[in-house]
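Only one chain comes next, encoded as structure tokens, the form predicted alone.
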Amino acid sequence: MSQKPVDIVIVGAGVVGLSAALALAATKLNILVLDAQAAHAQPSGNRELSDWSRRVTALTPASTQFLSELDAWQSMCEGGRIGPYTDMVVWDSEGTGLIEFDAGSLSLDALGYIVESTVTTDALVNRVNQTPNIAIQWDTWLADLDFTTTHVRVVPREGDEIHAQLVIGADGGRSVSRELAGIRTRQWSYGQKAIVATVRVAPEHSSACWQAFLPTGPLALLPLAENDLCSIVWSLDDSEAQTWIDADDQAFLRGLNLALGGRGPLVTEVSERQLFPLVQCHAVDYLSDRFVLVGDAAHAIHPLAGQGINLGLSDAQVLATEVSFAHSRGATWWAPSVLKRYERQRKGDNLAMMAAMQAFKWGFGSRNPAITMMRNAGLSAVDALPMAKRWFIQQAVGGR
């Protein structure tokens, strides 16, 4: 079999995967991107409530500025489909716990972005298209990694095997290169899953997001880019999920505008639903070899918070950064010692987060009549606390 040399290889043509790649096209490197499903499609151009991707992701400043340095945020707003919202008013459907947030307080525009991964994804493919030493390889299953003491040997189940000096595993929670590598993680599942659709609100969504926690999970109304439309992600479990991914449509809109309890915009039509498990898992350690995780295969989390993309973002930045510091000096690029200051740059923050999630999923699902009260106190409180409530806009913003 032939051997194709490269210097990295990245595993997964993903939002994670493609911005590691073009973060680090400035070092001139030879940047192989595999992924094991077909081309990326465009995103459809119309506007009706079937157009719309079913997935959506919640892109913080932080998130956006990394995009606008890697030239794509500019493409992805000029289709019109990104949806800013600027205020976010959360609640305890089992109280009077509210808290409300709002852009103006941190002097910003939006507290964040509603986007179709489908839209990141293909400004993201079309910059990697424009950039001289980067490849995507489609239709690339991966079949095994070997590693040596002079690369490592990356081979697909079919077509030419390639030797690098780097692996980047950014193929999702489910990574295969994560499992080929051979590193461990902590796994479990919320014993949940998540029904997301497009749907159509009046009056007009007001640029706000909606966010319900239910004893069965949290409810998000998310705010697209036309005025009567948002996404839902609606977090239920096992044993009621499937049942409203069988009822009809009114039923289920029934269903939902009970869910939101009369906040936020009344729910008159829904397109069709998607189902899909919530699990979280974190590798034990992100890096091995000369192979390093980076977004969802190194943690993959509750999607509550909307904040796992925005995690994954950060791992690209950082593990660039740290790269491209090491090679321009003339050191060992690939070196445990380059990835390991990347690793402790990312792993507390990931942890922390993951932590919340757990701890935000226990609280709003326990049905303790004291746990209830104190929550609805908590969210009450740091609605009045402007310090709290500050601290609180700046970590959902994706600040420090």
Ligand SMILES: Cc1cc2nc3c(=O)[nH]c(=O)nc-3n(C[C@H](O)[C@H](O)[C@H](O)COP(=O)(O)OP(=O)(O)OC[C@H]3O[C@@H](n4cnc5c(N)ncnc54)[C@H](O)[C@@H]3O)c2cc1C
Given for the second form:
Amino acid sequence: MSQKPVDIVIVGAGVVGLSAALALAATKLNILVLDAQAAHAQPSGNRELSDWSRRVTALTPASTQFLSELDAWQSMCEGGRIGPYTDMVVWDSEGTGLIEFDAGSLSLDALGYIVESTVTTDALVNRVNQTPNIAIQWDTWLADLDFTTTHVRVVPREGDEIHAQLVIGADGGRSVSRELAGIRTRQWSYGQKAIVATVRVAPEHSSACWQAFLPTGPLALLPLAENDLCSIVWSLDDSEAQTWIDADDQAFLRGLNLALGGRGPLVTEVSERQLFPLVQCHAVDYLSDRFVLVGDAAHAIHPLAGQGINLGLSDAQVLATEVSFAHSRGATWWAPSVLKRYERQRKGDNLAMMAAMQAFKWGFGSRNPAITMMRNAGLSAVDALPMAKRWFIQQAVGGR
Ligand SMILES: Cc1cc2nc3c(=O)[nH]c(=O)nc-3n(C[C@H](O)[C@H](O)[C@H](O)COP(=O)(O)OP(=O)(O)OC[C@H]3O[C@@H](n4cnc5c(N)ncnc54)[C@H](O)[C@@H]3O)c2cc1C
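Next block, the form predicted together with this ligand, ref. the form predicted alone:
Okay, now the whole complex, with that chain kicking things off.
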């Protein structure tokens, strides 16, 4: 059975898919967002250790500016669950290399904000529900895409098929829409997983982000909106990650504090821990006829720089700008030439970030003394040179 046609189907109601929908709202095109989940989890109203979602993201000021333009940031802040960070300390656990910087040196209120993903999706869903030309259809798993000369047939596993002029694939790192559109990827697994958890620290975190580069992978301590709570992302080889998941809390805390090496506050309590596999994956092309990829569906990166969501928000913003511009001029807004302009602007940035992640992973994963010396000298040189340091900071706060 066929449903009423829509202009755009967005597959995936994650942060990127919802932001793309809202950024396109002013065109007045009819937009339908599909998601396989029943609905997103709501942010907790409570503030105990176990009440904080394990999945957090570090939003740059450029990303929060975009979320403000979508009228989502204001309500995100009202809940009191946004953790601004004003200082960043990055060090090499095997040597002397250290970079430190703070918001004041950039005349910013904060370098960024640690936010539970549920807070962001909740605010975006509320905005979508207030927008007449966007609808969300939950519980809808994309099963097939059929590209005809006049439209795309979007076929869910259950329910009516939908006809659209353009499909936006925002269905995350294991994108089904990307596969159905026949877009190849270059991907590799690090043979690593990230442990994520909420921890209590003493003394208070002072709104600082702490990141240690260990030979096993990076470990980040990210300040939440409660002064004594942080989120951790600890990347480890598969077998070691499982050992730390199975360890009892006291053993885990000892291991975590040892890994932090006395820098930053002491970790005194830990929530339930969760594991995420780490893969890097980049779509060879971001588009095919009447189809375009955004967010993790186009590029899943190592979380060591916490940039995944920020790159995805940039994708949503640039794609919406290009499509809206073409639409406002009465042009064929779904044409490959329009989508190509988006790809040209985003692919370079995304590739550069992925290459930097690879270089960090390679450099800090090595115990070779020559490489240890080079990276220590490199980190300290960046810290000492104002221009180099400014570039490093620019990457951290986002430059859109
Ligand atoms: C351990 C870890 C830590 C991270 N830390 C950070 C960080 O500090 N900062 C940062 O910026 N990023 C971080 N990231 C990355 C960040 O979480 C992702 O970049 C971000 O969630 C991607 O958003 P997205 O909307 O593209 O995809 P997703 O959030 O994956 O959303 C995809 C949506 O598509 C839906 N979907 C999937 N398949 C289908 C289908 N067939 N049909 C219909 N719907 C479907 C899903 O239900 C989901 O709602 C981290 C990632 C990991 C693994």
